[in-house]
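One chain is shown next in structure tokens, namely the form predicted alone.
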Amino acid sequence: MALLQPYRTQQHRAEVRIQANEWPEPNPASRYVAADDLDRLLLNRYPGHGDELRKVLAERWRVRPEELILGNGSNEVLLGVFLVFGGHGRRTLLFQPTYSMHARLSVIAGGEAIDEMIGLPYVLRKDRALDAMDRVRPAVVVFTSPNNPTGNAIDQEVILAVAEAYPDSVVLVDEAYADFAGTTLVPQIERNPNLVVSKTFSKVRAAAGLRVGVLAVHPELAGYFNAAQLPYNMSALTLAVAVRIARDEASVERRLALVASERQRVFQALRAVAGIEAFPSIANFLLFRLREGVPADVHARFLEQSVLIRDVSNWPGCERCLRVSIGTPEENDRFIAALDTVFSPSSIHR
């Protein structure tokens, strides 16, 4: 634990901001709810359990209320799958690269995480995948799908697989950027009681700072994250909002269409680049490796340009590396524009 360090994103002055995967369209919180609405909401009182947002989640999903454990982002929730599975002397699998957390939260637990490296292009065979599971034998192994930073999804065959092949093992796959994919593993759960699936509001839904995440497990394994969960963990004004933003499906279809479109331009715009190898990606970012030159130095000459992306390049397996949000039509027509600064001769060899 020591060891550690904390966890921060890049966090530089710059005009646009497209580092760190957050829908970019301002979502004012004024959207939801009205002066009226907070006149009902009585702060002297403690929150109740988030029963209307669970309802709402539920029918969408279809699975029972129960079967879903709210928490404050779902970074929250995912820490409590390793406090209640993972712990001292438990292993967390994971396929590398992939979401730094996840690492992060097996240690904060009390387990160790353990690395199986797939690199790049990030493709995870069935075959691959079973085959680490019997040499790591782990509490919990975790499927990021759509995988970050790689931006593609895993085969469901290859998560259900595992997931029936070895059932006193905690199956965790973070759903965080599903919505893109139009997937989910949610209905599986039902017939793989060792599957648990998380999801987000910070992504498709542009509420990254209302901090909403949800779990969603089998009956039989509810009761232990409610027990281990603290109380109260989210607030009366975030369930408020988070309710109406969960009934608002037309704005995701909208935001969805918007990230294709925009996803594929800025994918042409980086393959067109002699310097670049950019990877097909289905979410709402594209990383791309560096044939030539710095990660850290392309960094910072696109801030030069006042574009703000994330150097990925320290991550396991993304060796010189970086990762561009897809957003704005007008941030994504900044960014372009960089490439032909950032990559020209004269910048490289400066």
Ligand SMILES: Cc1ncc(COP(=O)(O)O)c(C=O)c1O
Contents of the next structure:
Amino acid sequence: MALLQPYRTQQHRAEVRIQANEWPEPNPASRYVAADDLDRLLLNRYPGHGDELRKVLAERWRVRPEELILGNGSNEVLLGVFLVFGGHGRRTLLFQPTYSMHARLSVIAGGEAIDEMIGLPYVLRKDRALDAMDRVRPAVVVFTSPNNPTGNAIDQEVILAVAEAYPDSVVLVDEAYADFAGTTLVPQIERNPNLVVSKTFSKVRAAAGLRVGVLAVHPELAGYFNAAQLPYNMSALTLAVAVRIARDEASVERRLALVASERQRVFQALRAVAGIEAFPSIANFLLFRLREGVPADVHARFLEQSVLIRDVSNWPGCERCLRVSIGTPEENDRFIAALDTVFSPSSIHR
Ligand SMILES: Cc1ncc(COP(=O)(O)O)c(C=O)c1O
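Next up, can you give the form predicted together with the ligand of this protein, since the form predicted alone came first?
Let us now look at the entire complex, which starts with that chain.
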């Protein structure tokens, strides 16, 4: 524990910031709350339990409101899973490369993270997953789908096979990017009480700054999470804004269309660079691997063009890799133009 370094994304100044898989267009809070809404928000009182927010989300996902646990960002509900089901003497199984917080949070909760290296391309097969479960016997196994940093989805059949074969393990599915894929395992929770699914407002809902995450769980498990949760963990301001964001489906539809076309454009541009291997993605980011050269140098050369991307080359299984989030069309133009400077123009085939 003492050896854990604080979690920090790379904080450099840049005009084009496409390093954290956020939604790139400005989303001002004034879009959702007006001055008279603020007048009705009484800060001297403790907030409620987010009943209205849970009702809106429960209708959308066809579950009951009491099956939804709210947190300050999905990181908080993820930590809740490890606090309740991981912890001292218990193992968490992770399929690497994946979102680095899962390992951190399971260690913070006192448990042990065990890596199963899948590598790139990130294709997790059923026999591989079941074999790892058999060897590790984890209290918690995590599937991130679509996966960060690889951008592809894990076959739902693989996840369900694990949930069915290991009913005593908690199967945590991190669906931070699932809206981009248009799929979810939430409806399967009813038949698989050991399945828990996390979601976030930080990606397609364009509200990373608001900090809203949700965990969908079976009614049998909800009591454990409610017991472990800090009282009043969601602020009254957050809840008020989140309800309105949750109702704004039209914006989600528009963003999904924008990501699909922009991702294709950025992918083609990456594919045209001979020195790069780009991995197909269904999320709002793309992973690419350098055939030669040093990732830190490439990262720095993008930064010279005021384009900030993410060097993920020190993530397990991601040697020589960088990740770029899909930005606004103008930001993507800047990234694509920077490719010419960062990589020698003769190596680009358009
Ligand atoms: C897979 C995955 N899960 C969860 C999160 C964290 O989301 P939140 O902002 O809801 O804590 C991220 C953020 O990048 C992520 O990539």
